[in-house]
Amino acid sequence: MLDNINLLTLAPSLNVQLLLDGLFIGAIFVLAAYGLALVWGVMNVKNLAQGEFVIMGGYLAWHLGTYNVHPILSLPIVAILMFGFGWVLYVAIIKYVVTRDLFTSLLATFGIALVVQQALNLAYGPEVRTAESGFGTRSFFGGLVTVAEIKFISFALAVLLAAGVIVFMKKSRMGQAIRATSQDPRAAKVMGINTEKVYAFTYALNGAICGAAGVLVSMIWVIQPFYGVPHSIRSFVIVTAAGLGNLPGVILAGLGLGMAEQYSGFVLGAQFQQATVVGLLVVVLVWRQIQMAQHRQVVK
């Protein structure tokens, strides 16, 4: 460890391979947690199935191209794809479990992460899988510093995906119907709102941005059926640390959680980086417990 750390302060290359790198998937980082705080913040609905949706987005990307579909030009069909799936789910499971507490949520929906698992699984077996995009490498710095080409397209398309996201949260009547429910769900149905149809839209938005991003990783990272549970904690280590309805909080946490993988996984090892994941994620939950022990005290 000390001699990677060394290697970090000799070679400054390397550190920019990192931020890079850390920087690309943590912009995909950032579009599943962001489905994961629409569902959360509108629905009480912690989703633990949110990885299992990415991965099934990829594996839809892969499967589209064993019929010659370019994993980019499969990205809007496999959203459509996770959007339609995403409404079933709602219809068939999640609406009878939004009233409920918070177990028979985090119950339902990892009963569904376990099912689309196996499905997967049973579907395209349990070998590691990527979806070629064909493009190639750019060097940097005289050859020190490599970069894919679909990173850089990838982390572009990341980019116009939230934004596309956030300004249909702002400039829609739909929108601005998730954003009154997610206030206060009773004055929205009394102005009007149909909330049962807002929650089944925002469960299926949620679907489909997960999916997006699974197109995303299919292409710049590797898929396999039980890879989604890493993507849940990486969404809930996320908008934990954000908090609900806090979108700048959410990209920063995201690109920073991508980086410090990406550290981790060089000065400790990358059997050691998905520890990295859970180990934040109980920093961040002690850390906001501390804050809301602290807040009751300061209102007592």
The other form holds:
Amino acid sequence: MLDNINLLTLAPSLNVQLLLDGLFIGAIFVLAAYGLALVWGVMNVKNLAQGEFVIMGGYLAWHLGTYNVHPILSLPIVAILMFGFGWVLYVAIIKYVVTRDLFTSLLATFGIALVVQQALNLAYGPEVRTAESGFGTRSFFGGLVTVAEIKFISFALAVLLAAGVIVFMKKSRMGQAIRATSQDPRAAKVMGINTEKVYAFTYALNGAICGAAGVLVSMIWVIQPFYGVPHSIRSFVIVTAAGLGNLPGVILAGLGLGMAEQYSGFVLGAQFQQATVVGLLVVVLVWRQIQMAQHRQVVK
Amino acid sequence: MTLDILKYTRRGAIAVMGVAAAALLAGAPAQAKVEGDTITLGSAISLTGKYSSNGLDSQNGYDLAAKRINETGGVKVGGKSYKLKVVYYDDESTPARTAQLLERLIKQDEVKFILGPYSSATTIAAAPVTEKYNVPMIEAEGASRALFNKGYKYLFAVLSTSEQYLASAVSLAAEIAEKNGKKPSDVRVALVFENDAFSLDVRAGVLDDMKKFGMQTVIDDKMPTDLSDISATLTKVKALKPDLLVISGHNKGAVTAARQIKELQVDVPIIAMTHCEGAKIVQQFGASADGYLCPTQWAETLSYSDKYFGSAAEYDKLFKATFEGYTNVPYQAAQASAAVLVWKEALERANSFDTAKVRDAIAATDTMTFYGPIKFSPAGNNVAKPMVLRQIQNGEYVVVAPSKYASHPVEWPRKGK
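I would like to compare: after the form predicted alone, may I see the structure of the form predicted in complex with its partner chain?
Every component of the complex follows; first up is the chain already shown.
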């Protein structure tokens, strides 16, 4: 472990590689986490099927690839399909759990996650898949730092998508309605907002965002029917760390998590890469607890 | 893609028929191990579930060998010629079910000659059952070292065990080092293995051989089962520049590694990994996969041959002609066929259906098959057949080690970019 840290100081350009890789993948984490924050904040539904939506998006991109659709072009198609899928799920299931307690919505979304996993397994088999973008790799610092063009492109797309969603939430009527509903559903209803429709739209939008994230994942990592779980965990870690309704926080936490994973993989070894994610969650929760304890003292 | 779908539906249909047959058998009265002129072998094999595609390959292998033996005079015991028949149950790819079904085969159906299931996990569940009833089992699809350190007396495996998978890559690296005027103990090795039973077995074999040569480990990372990113580990590899990079993590490990080695332009002179073919890395990553060393149990280009199937190439041809939908014959099928050949020869040598005598005859096996030489250690694993190492050269898999069977010289350093 010390050797590895030593290595980072001896060859500083390695840091650049790790930071870049962390940044690129972190941007995708941000997308899925933002979708979760949206559903959580507006509907108070903790969507455990978040990672499965991501993987499903990846498989749709892969499937379109078999019809010679380039994965980047498939991104809008997948987003639309996943939007529809989210809407159907809302009408069929989520509608009935929005007003229920925490455990009902956890159970329902966990059930959705299992069904999606098994359906993907039935449809595509348990083998890992990748969507090939066909882009090359650029190297810097005499080959010590390499950037796969697709990683950069997917980073740019993730930024664009996130920006698009933010503008949509700020400017559009629907975005305003969503924000109003999240502040006070009853007041929003009184003011003539169709909250039912807002909920359906929010859940569907989350599906679309996750689907888009999944397309990016399939181009830079690999997908497999049961790989959704780590993505779900990451989303929860990011949203918990950032706090609800804190969009800059989600972005920072997402990018930070991406880099933290890369560094822990380098310093501690690949076996600790995901342990780091969960470890960070514990640290964040403890930190929150301490903060709240202090807060309580002030009130007293 | 369309072809793939066809293939799967066809295999699916076979699976359905297999299940139906098993269901029919379940209702049939208990059958003796030898009835009239038929010797019954039994197997619980994965016809559905996660191992189903490889399970079907194995079943095809068993069936082809039984058919071939029946066509060429059957099994001669006590001056009489018997036909071989294999009965199957579907274990649904779950070890607990395998154990149950073996109880049923042995107790209820009175089948006393067992062919193994598919996969190490199910074989590990099967072995205690056959051991309990003193019924010999010849298995072809369980390579885990956990099968051969329990002192089982009735378990025999025709395939090479998982520790042997990449050990030959280590000796190859040592040879290359000597050729270049370096000492094998100067060879620096990076190890990247998934944290699961199979991959850790492979790792143990690699470590044993490294110790023999006194090689140094510079990286020893383990991938969690659902990790889809090893770029941090590979960045470390780039910085430390080992002479040999060894990777094993099933198909997903191979895909992840091949993709990220390409993206990060990892330049290691020798890269050895398992599951190259299963993961289709040549099709997916093209020229960047050139030079990878990939172990295999068997290849149709090897110069092995026997009197039943002829050469390995002839087996390959017969298999493709018999079963539709195969573009290349999986080694899983070949080793399954080899297990049936061992049964035939052992029954003839024992010249009896007494399980103890047959067991001793199996233990004394020392034979050559199209799949390779077969000779069992006291632990029951096949010690005669080496693991073959193939290198991807210009998109083709060619045998480069052991040198006795090599069709091409090894390409060093690897050229793939």
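Just so it is clear, the model here is predicted, and its values are computed rather than measured. Positions refer to the first chain, counted from 1. Here the rigid core means the biggest group of C-alpha atoms that line up within 1.5 Å when the two forms are laid on top of each other.
Student: Checking V284 here: with the core superposed, does its CA move 2 Å or more between the two forms?
Tutor: It does, since the V284 C-alpha is displaced 2 Å or more between the two forms after the core fit.
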